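In the block that follows, a single chain appears as structure tokens, in the form predicted on its own.
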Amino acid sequence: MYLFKTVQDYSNFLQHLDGDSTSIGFVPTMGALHDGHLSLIKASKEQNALTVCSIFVNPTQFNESTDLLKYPRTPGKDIELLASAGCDVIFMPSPEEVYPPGVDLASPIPPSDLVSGMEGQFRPGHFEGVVQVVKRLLDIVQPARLYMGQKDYQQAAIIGWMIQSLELPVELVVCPIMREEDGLAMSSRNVRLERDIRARATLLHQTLTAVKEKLNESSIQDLKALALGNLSQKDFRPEYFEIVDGVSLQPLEKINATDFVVACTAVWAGEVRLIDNMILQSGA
């Protein structure tokens, strides 16, 4: 496994490559990495000669800088995971790498239909921070697939969006959620929360798990109302639950104006924010 900490070492590496053996998966990772991103890692090595896995705090997607310096990081634990799930190629640059004064770092501003919901509504400037370290880094791996995870369902969607926008010759692979066997979905932030919390917190994919069963039982707006309800618990603070379209990610106001119906919530449990999600219906 290679470890590169600058562009300029990381393109040398790429020069040297055999280019008829190497098609690149890529997973961006913020670190702390858990088995949720090891599935990432997994997916692509089932289906690229090379697997790039990028190491990489974006300053610029944080609303809160308490919040950037909270987020976890274990550099040392991430390597030796990373190692042993056969991750090829590790990318930890610095700010200064990613973000290099005089370099044109521009990228596109994404739709407000598909930006100022959910967790736009609630953390402006995010996703377009998202986009523009995504581009970047795209830019920097040049891999043939981008492999990110659905628990982050509006991002996905966002990054999908500026693919086909740009044309990027790059394939977007959306993971399955990995949850913890009580159904919490794996998150770095997980391990801030207080036991008492933590042994709590599966509500959120107990709460995604009745909507989806009383889906064509009930009205949308009873549906929203039953997870709120269910959600708002001592210690828990919904800010959202919408049930969306799976590709513009506009609100329903009716089950049936789409086959493609995903719910996505972000909640408080304590001091900590989580996000989750479930597919409600896929017409597939």
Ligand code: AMP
Contents of the next structure:
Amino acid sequence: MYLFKTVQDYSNFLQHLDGDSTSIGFVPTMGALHDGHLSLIKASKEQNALTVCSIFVNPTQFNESTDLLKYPRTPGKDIELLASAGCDVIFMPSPEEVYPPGVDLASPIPPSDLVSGMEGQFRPGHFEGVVQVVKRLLDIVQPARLYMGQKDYQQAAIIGWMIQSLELPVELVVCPIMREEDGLAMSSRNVRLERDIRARATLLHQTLTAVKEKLNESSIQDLKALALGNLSQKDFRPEYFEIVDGVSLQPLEKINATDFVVACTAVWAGEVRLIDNMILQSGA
Ligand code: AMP
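Form predicted on its own done, so how does the form predicted together with adenosine monophosphate (AMP) look?
Entire complex below, previous chain first.
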């Protein structure tokens, strides 16, 4: 496994590959890796000759400086995990490498339909930062396929839009959410949950499951009320629970208005903000 910290070193490595025959699969991460991240590495390894994982805690996507400071960082353990998962290349740049002065970092502004709701509403500027960093990393890494998790549903949809609108020569592969045994979606932030809150954090998955089960018996309004009620418990505070069209991300008034229905939520669990989602209905 190679570890590169500079764009120059990675580019030198790229030049020595046989560009035509080596397909690169790319997994961008912010480190503090868990089995969710490793599932993306596994998917990439199955489909590509070479798998590159980046570890970069991107300052431009944090709208709160304390969140950036508190973001868990475990580089030694991450390297070990990636080596045992069979990752070929780790790209671990500094902010100066990613955002050097003099480099054109212009990235497209996502349409407000995609960014104004859900995460975008509560984390202003977040997706502009995500689009900027993913565009920059794609320019550097030059993959054939990009692997992202359904865990960050809105993010994957926005990156899909960026790839389409810029006609980038990369295929987006969205991988399923990996969960702990009790249903909590794996997340780097989970290690920050207090023990007793962690024990009850399965609430998000339970609520999404309950909503899915009641999909055909209740109105959207009743489902949302049920979910927000369920999620408002001691130490838990929902920020949003939305039922949206899986492509446009627009909130639905009626379930039968579309074939592809997704529920997305963000909930404060003590001091930690958790997000989760579930596809409620897909395909005609
Ligand atoms: P992050 O390090 O949180 O930026 O995540 C890097 C990538 O891993 C993103 O594409 C996430 O959607 C994905 N990811 C995070 N958690 C999970 C999970 N529990 N299951 C699958 N993919 C995940």
